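First, one chain by itself: the form predicted on its own, in structure tokens.
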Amino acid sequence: MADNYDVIVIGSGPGGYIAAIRAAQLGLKTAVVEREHLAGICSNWGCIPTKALLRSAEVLHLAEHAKNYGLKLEGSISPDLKAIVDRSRGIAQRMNGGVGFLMKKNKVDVIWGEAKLTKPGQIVVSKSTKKPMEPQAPLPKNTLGEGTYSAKHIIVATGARPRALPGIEPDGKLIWTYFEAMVPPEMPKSLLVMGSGAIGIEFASFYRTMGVDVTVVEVMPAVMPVEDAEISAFAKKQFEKQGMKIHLEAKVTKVEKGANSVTAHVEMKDGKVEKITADRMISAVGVQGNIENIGLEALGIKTDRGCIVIDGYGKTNVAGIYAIGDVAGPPMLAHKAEHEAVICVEKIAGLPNVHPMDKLKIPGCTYCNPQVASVGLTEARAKAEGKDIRVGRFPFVANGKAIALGEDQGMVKTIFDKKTGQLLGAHLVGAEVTELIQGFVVAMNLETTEEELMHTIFPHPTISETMKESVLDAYGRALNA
């Protein structure tokens, strides 16, 4: 038996490939076990890719309106699918390989294969029954095959996958996961989008900007619902301002297939059916943890709504067993993961002063356009809770940059605990505000207050300077609005 690493990590994705790197930082002989590809679906079939798609857009939405900004475009500017769809499959074979590179680098064995935990301490890995995905970086020499494998402490990393309802599954072909809303081997003139969180929206604003006829269903009575009101209100605004048609409080109830096309049954908000057909429909309904043919079961790991029962480091209910990331719970996002890695594994590396993460303090985005991001409590939680709360906003149409960029459609809102001063959430909806709201979760982790922050120094002419007004408004100081 081939043994003898202290950690295996199950899964390369941003969880797994960090947590192998931490683990041999420590000193810690380690190896990650990957069925399908190097930096999982973040780096291959999400995160990144989709950023690149939403890169070609914006610059298409830049060139059709370039008179805005003073300038002649000759010819007409149409989008050439195949090469948005090959620049974004070349970035993700990029950092496929920037992760074989790293793997490399910290002397982290690669095993590749499918693995199945057989008892605590050992792994039995098989062959792959997943093809990976072209285009796939070539494999770091370091890689090592079937077999059974040890160590004292086992991280599984596995990752999520898209959740199917039942009657509406995705077929690959009329009805589609993110997977192959990536790589349409044509631009449909129509879509239908079922579900409007980070993802569905994400490829609602793609589409959209490229000429499709887009309609959103979400059975929620707000697009984004995990977003302050008032800031999906806002981007609601936008969307349709755009063309786009959503239902709120409206669910697909069954779908028709045609030779091209679907049929949605769509149950609105009053009861009533309207049938909706689209060339292609995405389904877009969460995500579910990777917990199945993994050996869970047979060593009496705990499991909750399909994702593995984890304490604040990792650890499973099982000795020497550990989850982190997708699998491990929500929130399903990969800079949670990674944060998670490293709390576990050092945690497992016995260093001092290991804390649990604090989940209100993880930043969510969404890069559709515009842009919205967000930390911590909404508005509506707040009040729910029983805090005393100031509320701020400054609108982007008050800044000089925002103006100057004519991205003048945004806001930023604060809030704070009336009596402490601290800050309890912030949420922004505009351009680059994924970029922006770092800097309210650095100010939250610091336990910055609000007088702190008004005293922050803040660039001119800057669109950050809006996060400084939204906390002035928040106590009446306001200087530009």
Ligand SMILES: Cc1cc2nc3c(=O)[nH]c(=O)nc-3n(C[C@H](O)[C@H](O)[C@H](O)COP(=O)(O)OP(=O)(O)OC[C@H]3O[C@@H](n4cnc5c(N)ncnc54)[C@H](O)[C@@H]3O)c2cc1C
Second form
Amino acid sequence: MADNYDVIVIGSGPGGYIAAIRAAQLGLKTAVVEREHLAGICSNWGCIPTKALLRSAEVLHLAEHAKNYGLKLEGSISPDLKAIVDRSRGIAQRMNGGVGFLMKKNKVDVIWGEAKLTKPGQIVVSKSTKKPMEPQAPLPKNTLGEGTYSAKHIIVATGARPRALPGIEPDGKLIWTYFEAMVPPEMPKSLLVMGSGAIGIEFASFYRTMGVDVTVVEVMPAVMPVEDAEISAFAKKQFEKQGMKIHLEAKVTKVEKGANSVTAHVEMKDGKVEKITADRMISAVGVQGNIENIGLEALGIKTDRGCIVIDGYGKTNVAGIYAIGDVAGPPMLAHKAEHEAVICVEKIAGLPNVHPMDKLKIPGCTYCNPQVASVGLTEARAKAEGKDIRVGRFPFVANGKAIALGEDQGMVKTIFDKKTGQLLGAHLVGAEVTELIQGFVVAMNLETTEEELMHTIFPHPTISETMKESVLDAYGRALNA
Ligand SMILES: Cc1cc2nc3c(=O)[nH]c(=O)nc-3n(C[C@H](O)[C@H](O)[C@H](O)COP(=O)(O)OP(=O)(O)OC[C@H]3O[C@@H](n4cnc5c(N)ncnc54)[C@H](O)[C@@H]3O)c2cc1C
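Could you switch over to the form predicted together with the named molecule, since the one displayed so far is the form predicted on its own?
The complete assembly is shown below, putting the previous chain first.
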């Protein structure tokens, strides 16, 4: 038997590596096992490389609209796909190198290979069945390998992978998952995106800005269906203005593959089937937890709908085994994984006053153009819960900074409890709202009321002023509209 640890974390994504660092900070002897890429999906195939691609799209968009800002750009502006993808991959590599550095700095052992739970307190690490991702920064010196390892506490942070619909499985060539969509060898002329959640709509936005003819098919009645209906409708209008075609309450039922194209049979809202042909298709119908082949069944660890069942502190039903991040269920977001990691480890270490996860306070951000960000209850959900509410709205067209930036398409919507004034939800669409939302997240965490927000001074000129105006509007006091 190899080394004995206090904590072993399986998976080095934002859940796993943050858990490992916090455990080490608390004086626990810690190791993290990884089979493919340090830093997980988030840094290598998710949050960060997509934002790099979207940044290229944003710069292209600005350059194309330079004359709106009084600038003449000589010559043609066109995307260099290879350079865009190389930039994104280089950033992913930098991120995984960063996590390697952090493991070393915090004296966390890295074990390279595929981990499986064999009994409480024990894992076996075997040779990985996955090809290590390239490019990847060099692994920390002294990285350990295959063997049996034991720990008092084992945290499963194995993440998730793309979900596939039967009969419409991605093949990596004509039907892509986010992996292939992130590294296109050439730009398709047309693209069909199945699913308009955050992943689908970010890729739709990227490819549309790159000049691709994009069609989105969404089975629900709104794009980004988890968002407030008004915000989704606002964003949809903007996407359509940019030339995106969007079919709601529509379902891809079958796909025929040609030599270099796909033809999707799409059952539309009215029941009629339309055939849509595109060069490539992205299947973005969600992700599912990596719960297979890690020994959960043998240990009797409970799962539900493809995820490990945990309590508010990451504990599973088996003593000494914990789960965090995507494998522990939705929302499947990096910051949720990180927060769960800290809660789980602090509870293991016996720290006082550890608060369980409150899922209502997890913000959600989508980095399409325009961006969308939210926290708390949507108007529909607040009403469904029987809450008596006040709703405030403020448009970007009435905000000086947004106008100066040439970004006047957006809005902020806030929802308050009528009786107590408690902020129940905030929903934003427009430029930079993924940065603005944190103001409302802090406010909600402090159980803010409308009065405290109204007493807060927002700097001028900033788009953040729309946040305050939205609060004022909920109480009939908006000043600039
Ligand atoms: C295209 C895309 C864009 C996204 N954008 C955002 C965003 O903007 N914001 C956001 O918050 N979230 C975003 N996400 C979601 C985010 O990436 C995930 O929520 C996050 O990575 C989950 O972290 P995790 O630690 O649970 O798992 P992961 O990051 O998936 O890491 C799990 C790790 O475990 C390893 N592993 C699995 N099984 C084993 C095993 N048996 N042995 C050893 N190692 C194993 C895997 O190789 C992997 O490295 C995006 C996802 C995608 C796909």
